[in-house]
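Listed next as structure tokens is one chain, alone, in the form predicted on its own.
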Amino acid sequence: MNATTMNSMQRTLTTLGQQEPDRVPLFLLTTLHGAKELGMSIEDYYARAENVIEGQLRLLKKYRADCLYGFFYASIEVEAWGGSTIYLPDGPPLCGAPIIQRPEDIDTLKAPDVATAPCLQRVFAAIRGLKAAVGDTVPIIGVAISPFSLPIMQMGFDKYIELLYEQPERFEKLMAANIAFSVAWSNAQLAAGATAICYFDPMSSTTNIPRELYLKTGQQVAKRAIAQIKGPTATHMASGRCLPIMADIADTGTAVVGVSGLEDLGELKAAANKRVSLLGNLNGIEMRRWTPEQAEAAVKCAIARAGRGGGLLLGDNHGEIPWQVPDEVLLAIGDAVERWGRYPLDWVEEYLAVT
């Protein structure tokens, strides 16, 4: 194949196969700025499922993107559950009361059939019209919160730290009714035609637990869960570290991690030992901020760390790409890939020796 006729698809199995696309893949994990695109609220840009499919549409053609987004936002797992969403004008809608107020309440807590939940059906319709869309060229990345991270939004982050270290049995039960669930959700967005599960995993971030607990806890979970998944996972950290367990998160069977930008790219890329390939690892935060130049250099940089030999897929630490951030860095971001992101990455060598 020439690898100038590359496609977006081509270009990411390529890289996922560690070996060299014609450029790096972008997969700028872009959410809001569909809302901000269709001069819509993003209340009501999520309200319909054909407004979030003119938005990805938009945007990966603006942005020169590699990858359409299904995912709209983390709480509308939770509505599924009984649970509710409070939307903010400037940021992504957030939980409202948790929907587990007592550790009994897990006793006769059921998972919710996702073939049935109604806030589910829009995010099925609008990978269904995505994929009508591009067919097999561009990838269509489903969304998944897993399993042991869930109950962070189900019942609050203290209860859920509780009931780890001090109810073993109930923890049990909370997973279980929650890997029924995320494996069900999962598989139903892939039957839709998404191409892989983005597995939304901050809980086992090495921020968060240290990794003797996570080995006993959210490494059995993603084990589980990711083996009953028909199709490719990439297990995201959502800006919490990991580079202490990235040969643990290796070993659940997932193909991609989402990594930190508070974590160096070159030390992740030596860790993944090409077991995995990574996305990442843009600072997000820091991008709303940047001027086209900050966003040009924070580019070449991630890709003289970790771009040669594929197995990087180029994007936003966090899987979401803040309301804040100005159109002309997510625009530079894309210039910068078009310039230094094309194989072979002939520059890297006296970028690093001078860096």
The other form holds:
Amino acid sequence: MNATTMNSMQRTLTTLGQQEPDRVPLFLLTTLHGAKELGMSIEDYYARAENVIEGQLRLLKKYRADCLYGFFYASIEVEAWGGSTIYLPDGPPLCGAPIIQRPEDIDTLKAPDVATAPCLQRVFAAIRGLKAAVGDTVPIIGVAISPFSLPIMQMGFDKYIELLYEQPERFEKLMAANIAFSVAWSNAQLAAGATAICYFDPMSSTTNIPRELYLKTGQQVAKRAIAQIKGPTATHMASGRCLPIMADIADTGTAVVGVSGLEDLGELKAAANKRVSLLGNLNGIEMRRWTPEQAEAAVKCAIARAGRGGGLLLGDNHGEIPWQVPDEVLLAIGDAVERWGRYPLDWVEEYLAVT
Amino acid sequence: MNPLIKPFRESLEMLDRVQAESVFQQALTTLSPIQAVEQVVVPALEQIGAAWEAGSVALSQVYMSGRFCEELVEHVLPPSDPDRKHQPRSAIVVLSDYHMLGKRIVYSVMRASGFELFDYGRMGVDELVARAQADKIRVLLISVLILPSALRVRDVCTRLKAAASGIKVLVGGAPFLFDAQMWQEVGADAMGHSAADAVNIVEGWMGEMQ
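Provide the structure of the form predicted in complex with its partner chain, given the form predicted on its own shown above.
Starting with the chain above, the whole complex follows.
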């Protein structure tokens, strides 16, 4: 294949195969910026699938990214379970009151029907619309919060930690219900046209639980869930650390790991050992106040640390670009990828020698 | 350094409450309750906080050990105990955010370190500014998880300074960890990298305020 003719899908698949495509794929996971683009509030934007389709297609063209993002907001899953969402004017919608008020509530908890939950139908419609627009030329990323991380929203972080340590039987009941939901939700997005599922699993991060506990809990849940998801997955730590468990995450059968800006991309690449590709790890919080020059420097550094040999999808480290990040920074990131991301990256050796 | 710190810390990290309790009781055979807190509990929590910052201890361990130490200290040093530290009136709050774990951890670690403070729960800017002044707070700890909330700290600090309240603001939470300049940008007086860090900072301010 002539490297200069690669489309986003070819570019992405080549890098996931641990080969060098024409340039580093840019996975700029923009969500809320679609509302800005359409000049509407975040709440109005997410009320109709057509808005998200139009927003995503405009953002794809504007920022020259290599993927479309079918993600609405995390709380939409909890809505399906009977929960509520709180909309902010300048940030991602948040989850309302926990649906599990007491651990005993888990005993009678039943997973909602993905095929009939009204909120989820908007996501399926958006993915179908995106697929109709781009076919197989651009990867469309669906999202599922991992069954292991969903309880942070279902019951609150503190109560979930207590459950995890103190009530193993109820924890297992909750995981059974969540796995059933998460698998059905993921597969329905794949059926609608998603290319892959971003399996958000921050609870498994070593920022949140120790490795020994991950191996007994989060990893087992991931193995059970990912085995039933009928498409590739990218396990995302949503800013959490994962260097000590990189090989353990690879053992779950995932294809990509979304990594933190708190860890060195070169060390992460070595730990990934070509078993998984990396997604990250630009600092989305600092990005808000970057100059174009700083954006270029950050892109260059990330590509130098992990771009060679393929296996890198360049993106932010959280899985969502904050609302506050200005256009000029996102455009500068795209420019920098064009300038420094072209393979064979023959500038990297000299760059690493002097930095 | 007290030799019991290491076994106490290790038992906390392993979530071995029985062993932690046993080590603490051992400390009480030679130390007063407040001495045991200051010489064993606080240093152990400081080390755990530093280990979390370095990535070698997880948040779940920080939370569970803070909660356990809070119960332990509550038992030997109830809020009315005259040995509780003479401290500035302090309060902790989650600002315009619905993520409560960070505040819960800091609250536990502060109390386990002998501090008493108001728990304001979750508040918006207007309510917080009014309440902190009405309560004559001297030290305000603000916890956030999401970026928009972190940026709203600026409104709080601006209004407290405009009112010449003299309230010192200590911030903490993920946005401040990912952007080391942000706490200054929003006008806070300090930023805590961990719950134990918050204890050290407030102790430093106590010296300045006396």
